[in-house]
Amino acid sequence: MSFAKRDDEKEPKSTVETIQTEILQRICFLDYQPGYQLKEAELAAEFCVSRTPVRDAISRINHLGLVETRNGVGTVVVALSAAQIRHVYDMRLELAKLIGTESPREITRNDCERGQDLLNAAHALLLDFDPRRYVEINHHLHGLIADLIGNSVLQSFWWQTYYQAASTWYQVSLQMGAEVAQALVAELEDINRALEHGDITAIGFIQRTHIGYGYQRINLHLLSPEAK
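Now supply the structure block for this chain alone, in the form predicted alone.
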């Protein structure tokens, strides 16, 4: 199951980016569980490419801490430690505050329409909850927010910490069910109000608030001693 391509996507992804995104999705959806071995030859055959772009894609994912190379084994999927997850969320809380201050771009009517489409999708999710669809909607919301960031360095860090955080969302949604959809609807309602008012600074604070709520859910359902 793949994230649908945005209608407004400006440029097609490179082969490396396409392979990287697909592998990350499989990790986030636990299709590739911790310990799963990524075999370059098999992935190259699947994507009809040489091993070089596969190797480059895996190298990028390695920088996120979601895979590692082990002697005598190869490259395997790994889960972030509790400490690493906390570090990721601590960083996301700080990055969110910069969204409205570091070269933000002007909000357009297209941004508002994308936000409304996501809100409609989140409402539909309440009626028929699906964990994969929940992660997909979050992915598109993140893409919308990232597109509002004009600072390329901030945007890069925003994407990096997003994928690290997203590796935990599917697990939490499996435990909480439609409750996470309710939280997503609340977040998107706040985001849409800010979009309609053209208030990018508010969007940064809204993101920080809801990242904090998500952090609480992660702590409760994945990181606390009771969750073990």
Second form
There are 2 protein chains.
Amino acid sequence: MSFAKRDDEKEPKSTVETIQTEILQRICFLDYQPGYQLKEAELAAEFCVSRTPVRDAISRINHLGLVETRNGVGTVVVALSAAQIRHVYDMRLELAKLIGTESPREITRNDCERGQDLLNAAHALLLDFDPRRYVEINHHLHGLIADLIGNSVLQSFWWQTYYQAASTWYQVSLQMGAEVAQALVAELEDINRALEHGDITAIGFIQRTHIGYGYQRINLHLLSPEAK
Amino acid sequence: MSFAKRDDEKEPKSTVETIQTEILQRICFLDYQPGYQLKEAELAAEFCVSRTPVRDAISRINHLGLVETRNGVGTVVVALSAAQIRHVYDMRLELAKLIGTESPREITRNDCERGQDLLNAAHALLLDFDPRRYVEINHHLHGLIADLIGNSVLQSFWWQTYYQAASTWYQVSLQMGAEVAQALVAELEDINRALEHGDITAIGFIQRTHIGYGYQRINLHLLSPEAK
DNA sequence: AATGCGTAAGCTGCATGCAGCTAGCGAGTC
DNA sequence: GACTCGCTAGCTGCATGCAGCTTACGCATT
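Next up, can you give the form predicted in complex with the DNA of this protein, since the form predicted alone came first?
Every component of the complex follows; first up is the chain already shown.
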């Protein structure tokens, strides 16, 4: 099981993996919005490589369903339908319940420190909100929790649904602004409490709760934007 | 969500997808056993294409964790550890429970007929057992059930765990012989009953039950072969 | 002015050649 | 005889060129 990608792991990643992660982040952070056309030659020039590794990276992202490549046309970032977003969130709700049960690993002192760092960063966000920073903190929080999952298959699935859902978060944060920061602080406080107690099962349920909240926000601000 | 692969869909598949499916089946059917070294040039010659599409196909299979590519060495079929097999089965047990709940589609007359065909094929297997035929029927049964899943993310995950577990089934069928055919007949009888009643939730639980039986067989015959 | 067609530009899919890496074998040395 | 070093065969990673497909623009016709 090797597809649980992390962007802060220490070992040097291959060229293709680097490009893949970069493109993925640009999609999640909405640098590439739905409908944007990725051109292999363009990306190849930017990363100073040939089209071959770029093609490879895009081909892998295809598996997540975030882009669609058509011959003679190009690779476009897909706009997930309301039904697909619901499917992703339904699965995340179910997967969250399994985090605590599927052979988790022990919580270490290091985990607690990472949680505290993230909480501090979230507090800073309350004073000076920045959508990109918000998504970055979310990203690190996801990495922290994914690391606790012992079942490698579940870990992989958890990452896959994360990437599929991430861009919607960013859209919401653009519309709601600092409001989402408060929700993030609340989530991190809950999670830090659970980390201190070494209670992974609780972390799963906390995640499940806040995923539910997040989906409510998406329903209000994306799928029914007239209610804004 | 485009990675729910089927080998019997009607639309013409691209070269890369064809090669990918073929290699995947060879791994699942143990034509390529763990440790076998896939050579791009060799496969390219066999499929009468260049190394490029073969590389692409192998790269995609990498996501399933079934092969591992190392520079200068080659691509070898990995042997899943006992822990990984357990992880896959644990996840399949959980996913099976969701089949009936995550927005399934309606059961049609066609589904029932496909189920009957498979049952007949399984009955034939009782008289003249053939391990490959056994796996093929299992494969079609999986396709039938995966088609009933309405949640595209769950459908994708269901296929992913299927490919990760399939090769272990084949190993067991080689050791147990006709015995597994009886289990397959029993499973298909249960599933056909549920199909006739249009009860998808039941199908999920039936799958869950028989996945449990399958894991027991694997524990007996693969992970503790001395108990044979 | 509207419509149909042809053509060209731009993109992806694939083939091929070369560079870099790895492993294994054999010669040389202690 | 055992061990070490170097070389070579074979593989993957990447660059580049060409063919095929798609789209859009412009021109001619009605």
